[in-house]
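One chain is shown next in structure tokens, namely the form predicted alone.
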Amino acid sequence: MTFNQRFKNVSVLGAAGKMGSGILYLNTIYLSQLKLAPENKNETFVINAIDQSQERLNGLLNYTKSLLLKWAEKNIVWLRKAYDDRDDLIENGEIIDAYVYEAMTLIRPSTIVDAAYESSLIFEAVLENIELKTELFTKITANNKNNPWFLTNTSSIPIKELDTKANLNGNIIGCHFYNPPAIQKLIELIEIDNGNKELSKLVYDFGKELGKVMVPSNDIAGFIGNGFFMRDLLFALQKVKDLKPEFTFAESVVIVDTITRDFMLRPMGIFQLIDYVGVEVCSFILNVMNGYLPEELHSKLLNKMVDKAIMGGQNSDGSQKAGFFTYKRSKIESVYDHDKGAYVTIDEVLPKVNAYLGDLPENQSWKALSRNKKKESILEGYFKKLNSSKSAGCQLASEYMQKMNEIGTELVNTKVTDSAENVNTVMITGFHHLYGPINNYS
């Protein structure tokens, strides 16, 4: 079976989640530019789209149709040659209708698991949930004659767990993608000993098409993305600690929240970051880790959170939910306090947080600099005068970077992966840091 026969039946488990909606939206693209290669034409090509909810199906679908429109009016130059034999074709408005409608047919939202029965593709973005995903898998290699090849989104499972758990002999791939998949370059891969070389060359294949970045991680729980975040938050919750009693546990998290957003140049602080993912998020994540991990990766603090229902992640419109901070139009405007029990005003904290931290050690941004050409050397000046100042804020961002550097070596140093350009890589690409935590300004 060609890769290209692979392709003519997909299925994508959990379609209807933040992950999967990504990830059926890039099998559409793909699919739907086979399709319409010449010697394809006559094929027939499907993607099953499996979610339990229906209500969530029907959602799926609007969303797949205007990214697809989108995606059509910025490639109309290519779709113009690919419809040069459809004479009834004349406007790029018409060209566009009639690529988005046709995109549209490869898609069958399904509830039962059984539509992937005929599939020899299977793309997985469940719940992370070992069992889950297992049940799953081992279901539909029961059912199944096509011997299907399968693609799983974990973040943090063992990929040689997954295929000894479900026993699938070598016929799945660790197929990370970064949030939301739609528009992250990054892809991580994770291959296992003894896995199938020919489905690693089609994920390659696969990436390569859609303009991903593809960046190789070894089988350890968590890879190099979590592996990196999960260490980067359990250090950003110890600091908090170590500023108490001196600053209150909100003030503390602001303080360390600002010191990895402002005068470490990152899009977000790291709390900002955990709310984004998703405060239960993380905190599972790190208990699956532990289990595998000989260090303890576990929070208390987070688990304390997720049993006072404060989750983190986003509502259904894409608003923040509550986290660590509470946000308005996208801006904090509140912050959790562990000691209280409640949330306090930003603006009650911010005084005493600005007064303790000190000046820049000159004005920067995040956002500014991702679009400078010069950053790299005005990032060695920046470090550079952070380093020799004596402000609480630089010193603690000094402090705080030194260890960004430990944690990225020691993922090269446990064979998490095989180099620190692929540590960078990963938190450049995926996370939208400006530079690697291996660096030489710490």
The other form holds:
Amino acid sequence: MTFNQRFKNVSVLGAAGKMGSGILYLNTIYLSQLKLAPENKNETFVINAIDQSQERLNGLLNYTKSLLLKWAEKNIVWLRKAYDDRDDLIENGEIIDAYVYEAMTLIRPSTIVDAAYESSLIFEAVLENIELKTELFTKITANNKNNPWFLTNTSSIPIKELDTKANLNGNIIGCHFYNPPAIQKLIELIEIDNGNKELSKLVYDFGKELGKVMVPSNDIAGFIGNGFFMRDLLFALQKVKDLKPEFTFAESVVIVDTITRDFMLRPMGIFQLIDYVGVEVCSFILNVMNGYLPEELHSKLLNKMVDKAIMGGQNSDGSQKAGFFTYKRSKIESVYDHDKGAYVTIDEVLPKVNAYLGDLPENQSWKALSRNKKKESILEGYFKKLNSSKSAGCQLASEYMQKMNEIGTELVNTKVTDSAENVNTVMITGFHHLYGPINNYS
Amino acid sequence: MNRKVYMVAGYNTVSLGTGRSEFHPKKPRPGLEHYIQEAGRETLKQIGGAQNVDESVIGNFMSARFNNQAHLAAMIPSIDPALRFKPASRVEGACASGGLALVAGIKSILAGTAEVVLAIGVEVQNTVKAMYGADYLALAGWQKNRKKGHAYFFPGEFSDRAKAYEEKYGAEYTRTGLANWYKNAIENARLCPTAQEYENKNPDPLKSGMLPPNGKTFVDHLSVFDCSKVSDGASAIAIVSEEGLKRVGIPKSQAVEIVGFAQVEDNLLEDPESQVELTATKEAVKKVFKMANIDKEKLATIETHDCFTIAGILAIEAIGFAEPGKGAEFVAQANTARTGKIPFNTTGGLIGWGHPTGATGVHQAVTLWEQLTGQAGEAQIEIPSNKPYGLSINMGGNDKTVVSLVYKKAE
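After the form predicted alone, can we look at the form predicted in complex with its partner chain?
After this comes the whole thing, all chains and molecules, with the earlier chain placed first.
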């Protein structure tokens, strides 16, 4: 079976979820382009969008349609050539409408996993739960005569574990998209020992066609992205503890968040990032990783917050749910004080925090620098000043930078990945950092 | 001409679109009627009110698609109740619609059926994204060519002209000429508060203009810097006779006289005779010079239809300021800059000021009226006494409808 034949029937499990919806969209783009190739005009392509909820599937179709429309508008120059043989389609508007319609007809929504029994490729993006994933994989392989290949979006579970438990004979690969997959350029690729090399090639081709940056990671729980992020998160929580008793819990959270955002020039502070990913998701990933790795990787605090239903993550309209912070139009409004079990307004906390931290080494921001082509030389000067400053903010940031360098280096030392460059690429591309953690700044 | 024809009381709205700080694609914006009313009322204020107007003409290209609105002549009375029951017409000649409005007004004056004509041009194009707007604008070409045309149809047509110019005279040479045209357009627009590029802060427009085109996302031989932007705007001016001038109470010192006008049409169904020549433009200029009884050496300034930079270069050659193939060099040597031998498009032209398609012809007249009567503010250039004339060239489609006028400060 050729790669194109494999793509003739694809299933996305968990298709209406945050990651699944993006993966479905990317598959739709990929397959719709295949379908437009002259040699495939009479072929039938199918994407099964499988999810438990009819309601979410409904929303999924609207979401996918809006993304396809934007894609078609952006790629009208290419589409016009692709529809060159359709004499009935004259104007750009007609071509765009025809493309979106035809792409949407590739998608078959279903709440039943049986829909995947004819697929040759299965993209999996269900909950980060090994039993659930194993059950689905086992059920599909038992009923599918096409020897399906599996691409799992797990961000923490070792792929070999899934391969063994579901008896997949190496026909599985870790294909970890970043959120939102439609936009984020990064895919972490996790091959297993004795895995299907053809599958690896297929994923590389797929990613390349979609303009993604593919970074290989070894099959160690958490891989590069969460391997770094979870340790970054735990260090931040440790710093919050260290700041006691001089500062309240809420003040400490704001201090560390400000350090990581403003002083370290990241797009968002570490606690806002935890909220964005989801307090619950982070807690879950830590627990999964903890089960596979020798070091202690867990946070009682996150578990307690989840117990209190402080989950983070986004509402269905995309707005941010409460976590370490509450938000109004994406801006931090209040901060959770674990000791009090309540939120306090950010304005109450900021005067003391700002007085403690002092000024930035120089007036720079992530937003401005991210568009600056000369950012490397600016960053070098900026961190030189930061490291030599005596202000509490700069010293704390300097210490944090060193720790991040250690975490990154340890990922290479423990063979999570083969190079510092891979670690830096993941953090720059997947987390939008201006610089990689393994650097000479600290 | 059997009667004297003057223009007075010009007015331009802002050319709204990307580049203007008040423009936001997702926020509500003024509609077609706002622009017509703003431009119309500001001109009426200067000529003593609507009761002085005998007739109105409005130039517009494609409101039926951009705004789902036709029948614009009947919008004229919304400017002022005194325009009710007076004649009004809407004219269309693609991007030369504004120019046609001027010609229609001039002809009414010459015919003696009107002493004061209110001429307006308007287009509101930001109602749709560029790839859909490209469909609407493509209707200025032969519809049977649309299928084989580029997604961005007119950029594609003029990209073909740029390609032919490059092949004949050299790619680097051509690009340098186009980039210098862009640089002049931006520098001039920065002097005109209503220009779309008024707030342009690009420290090096020439460098931007030199960037290579990307055929994957746009066209093969023009970059976005070579193109006029999508604009919303209107312009208005009063066309008056000698008697009309007295009626509106404006001294001759604030009027320009129209000493020649030409309107030519070429066959829409045929491809350009030559990709490196604006044949209809050349013909229009020849005619208008003959009528005005002048040659190019008498011109102090020119407003030409630079919907694309290559159209600017080809217009230079069509007027005769440079031999075929020497237009790019003529621009690169700063001859068309505001302090050069013959300043072109002194408030930015279509690339710098903006191109609300149906308004452009009238906007050119307003700019020349301002320059020749010393009312151009910061954008004012020197008008030498031995070169008292201005020339406008307004082009519809790919050199198919061309309106050209010669202006002179009234004496």
